[in-house]
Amino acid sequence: MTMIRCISPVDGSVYAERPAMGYEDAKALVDRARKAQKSWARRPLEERVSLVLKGVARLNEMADDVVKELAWQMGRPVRYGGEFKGFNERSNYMAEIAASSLAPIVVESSDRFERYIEREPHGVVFVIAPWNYPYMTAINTVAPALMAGNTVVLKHASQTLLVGERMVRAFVEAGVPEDVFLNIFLDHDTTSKLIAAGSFNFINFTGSVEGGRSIERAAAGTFTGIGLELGGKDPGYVMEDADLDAAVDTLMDGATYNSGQCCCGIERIYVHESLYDAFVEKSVAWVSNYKLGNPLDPETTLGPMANKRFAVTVRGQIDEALAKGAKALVDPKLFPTDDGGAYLAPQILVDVDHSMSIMNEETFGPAVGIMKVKSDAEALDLMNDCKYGLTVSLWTKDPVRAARLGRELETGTVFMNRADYLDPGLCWTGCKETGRGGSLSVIGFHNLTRPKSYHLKKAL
């Protein structure tokens, strides 16, 4: 029997383990979800929405356990209180727009014809969620999928093994039928086999580029709808008219919060030459104030990376950049708890360029490179010089200028004077190797349903 284990970054111990389900048992679980789907979809929309929100509320009641479990599983400090702000905001917003997003489009209602388009649930939605924000990334799909009348099978990353189990428990305790929302533990081979067999009607995957390719290969020829959010290398651009202190505060937080393990975290920064020196000086001071340590300690502001192998990648990018002439500005002596393993000190690099992996490959850790630029044109070329496209953070007092640049940027979301945020009213989407599809907003509902047209000719 294959065991799926969560190795805690806190101390390297096995924090949790569960047996991986074999193919026949997994297929039977998915069949249960399929059998439950039609009756769930026949329930009034208002009832489905209400039950989802009750599930969200029940999870909030488990906050003390959730926060501690997250610290043990992936290293986020308990002082930050989990992911409930974003989790609740996204759920509540999707509940507010459910009726309007799923309402029929009426083309004609006359004495001769009823012509309209309805949104119909896909059926069984498979959500493969990541470990970095395991509750928020999952709820992006789970909440609207259930509200729209789908049943959901949830598989979480091994690093956050207990999250899916706890989410399903909360929703079932709140009244969602057991077979409507199911958690599953699977290894990669069984996951691929289920997908290749056409077991699901829609798949949403958040994870690595290679993981996304594996999903697409497994689904080839099944015509299963797929939504993918994959890699990122999100840039910030600080223009000469930016609010310097606000830019430093937001971009440094975006680069290092959650130990830099954010899908839309800031991974590279371009600063106009007139502000460059001041921006770098203030950024180093900002980052140097972190306290790296055990995430269960309420004084800790920066926890370990989720796994020591992730820290190996970040250290490797830093070392490569230094060997090519970059300069590290954060004094490692300020972080004696950096143990060469999962506990990794934050770092700011200058004298960097795009020949260095720290500026062109996903880092997903608390390290960021900063480059000086002379113009919007130079910054635009550098921001687009990347195989990923999730978000861009522009810093200026001029929204017209920001929008003009935004139209030239190869990205999913353009922020002005903000970063590392997911607005549930807007479509969360990416381009290039960041993936395809979109979640949240009215478009999220549309991606989790299919259109069905009705052309009803009345008898005269």
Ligand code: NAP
Given for the second form:
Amino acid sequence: MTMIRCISPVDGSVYAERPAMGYEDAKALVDRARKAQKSWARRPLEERVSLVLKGVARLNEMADDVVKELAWQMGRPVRYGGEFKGFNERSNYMAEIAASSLAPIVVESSDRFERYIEREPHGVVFVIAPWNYPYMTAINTVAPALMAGNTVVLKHASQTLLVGERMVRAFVEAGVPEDVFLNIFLDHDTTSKLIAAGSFNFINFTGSVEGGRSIERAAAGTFTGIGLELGGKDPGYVMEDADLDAAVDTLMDGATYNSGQCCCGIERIYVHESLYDAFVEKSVAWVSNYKLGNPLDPETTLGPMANKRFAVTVRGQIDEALAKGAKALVDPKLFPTDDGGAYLAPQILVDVDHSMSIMNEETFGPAVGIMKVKSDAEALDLMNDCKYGLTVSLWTKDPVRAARLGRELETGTVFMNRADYLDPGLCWTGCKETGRGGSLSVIGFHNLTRPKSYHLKKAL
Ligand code: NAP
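The block above covers the form predicted alone; next, return the form predicted in complex with this ligand.
Below, the chain from earlier opens the complete complex, with every other chain and molecule after it.
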């Protein structure tokens, strides 16, 4: 029997383990979800929405356990609480817009014809979720998929092994029927086999580019719809008219919060030459205030990375940049708790260029490169010189200029004077190797349902 293990970044111990389900058992579990789907979809929308919100509320009641478990599983400091703000905001917003988003589109209602398009749930939706924001990334699909009348099977990341189990427990305790929302522990091979057998009607995968490729390969020829929310290398661009302090505050937070493990974290920054020196100086001071340590200590503001192997990647990128001529500005002596393993001090690099992986590969850690630019044109070229396209954070007082730049940017979201935030009213989406599809917003509901056309001609 294969065991799936969560190795805690706190101390390297095995925090949790669960047996991976074999193929036949997994198939039987998906069958249960399929059998439950039609009767779930027949329930009135308001009832489904209300049950989902009760599940969300029940999870909130578990906050103390959730926060501690998150610290042990992926290293987020307890002082930041769980992910309830975003988790609740997204669920509530999707609940608010469910009726209008799922309402039929009436083209004609006359004495001759009823012509309209209804939204049908896909059936069984498979959610594969990552560990970095394990509750928020999962809820983006779980809540609207259930509201829309799908049943959901959730496979969570090994690093956050207990999250799927806990979410399902909360929802079932709140009254969501057992087979409507199911957690599953799976290894990669069995996951691929299930997908290749056409077991699901829609798959939402949030994770790495490599993982996304495997899922797409497994689904080839099954015609299963797939939403892929993959990696990023999101830039910030600080223009000469920016509010410098606000830019430093938001961009440094975006680069380092959650130990830099945010899909839409800031991974590279371009600053107009007139503000460059001041921006760098203030950023180094900002980052130097972190207290790196055990995430269970309420004083800790920066926890370990979720796994030693992620820190190895970040350290490798920093070393490579330094070897190529970059300069590291954060004094390591300020972070004596950096253990050379998962506990990694934040870092700011200057004298960087796009030949360095710190500027062209996803870092997913608390290290960021800053480059000086002379013009919008130069910044635009650099921002687009990237294989990913998730978000861009523009800093200026001029919304017309931001919108003009936005039209030239190869990205999923254009922010002005903010960063690293999922607005549930807008579509969460990416381009290039960040993937395709979109969650949240009315478009999220549309992606979790299929259109069905009714063309009814009335007898004379
Ligand atoms: P990951 O290694 O790809 O894992 C993500 C999920 O997919 C986990 O549940 C993982 O299971 C599963 N998985 C990976 N490869 C698989 C395969 N071949 N077959 C079946 N399942 C597979 O990604 P991660 O390291 O957890 O997450 C970090 C990445 O996610 C970063 O690249 C980040 O940018 C991206 N991300 C993107 C968004 C977005 O909205 N665009 C949001 C959050 C994160 P196991 O854990 O069991 O391997």
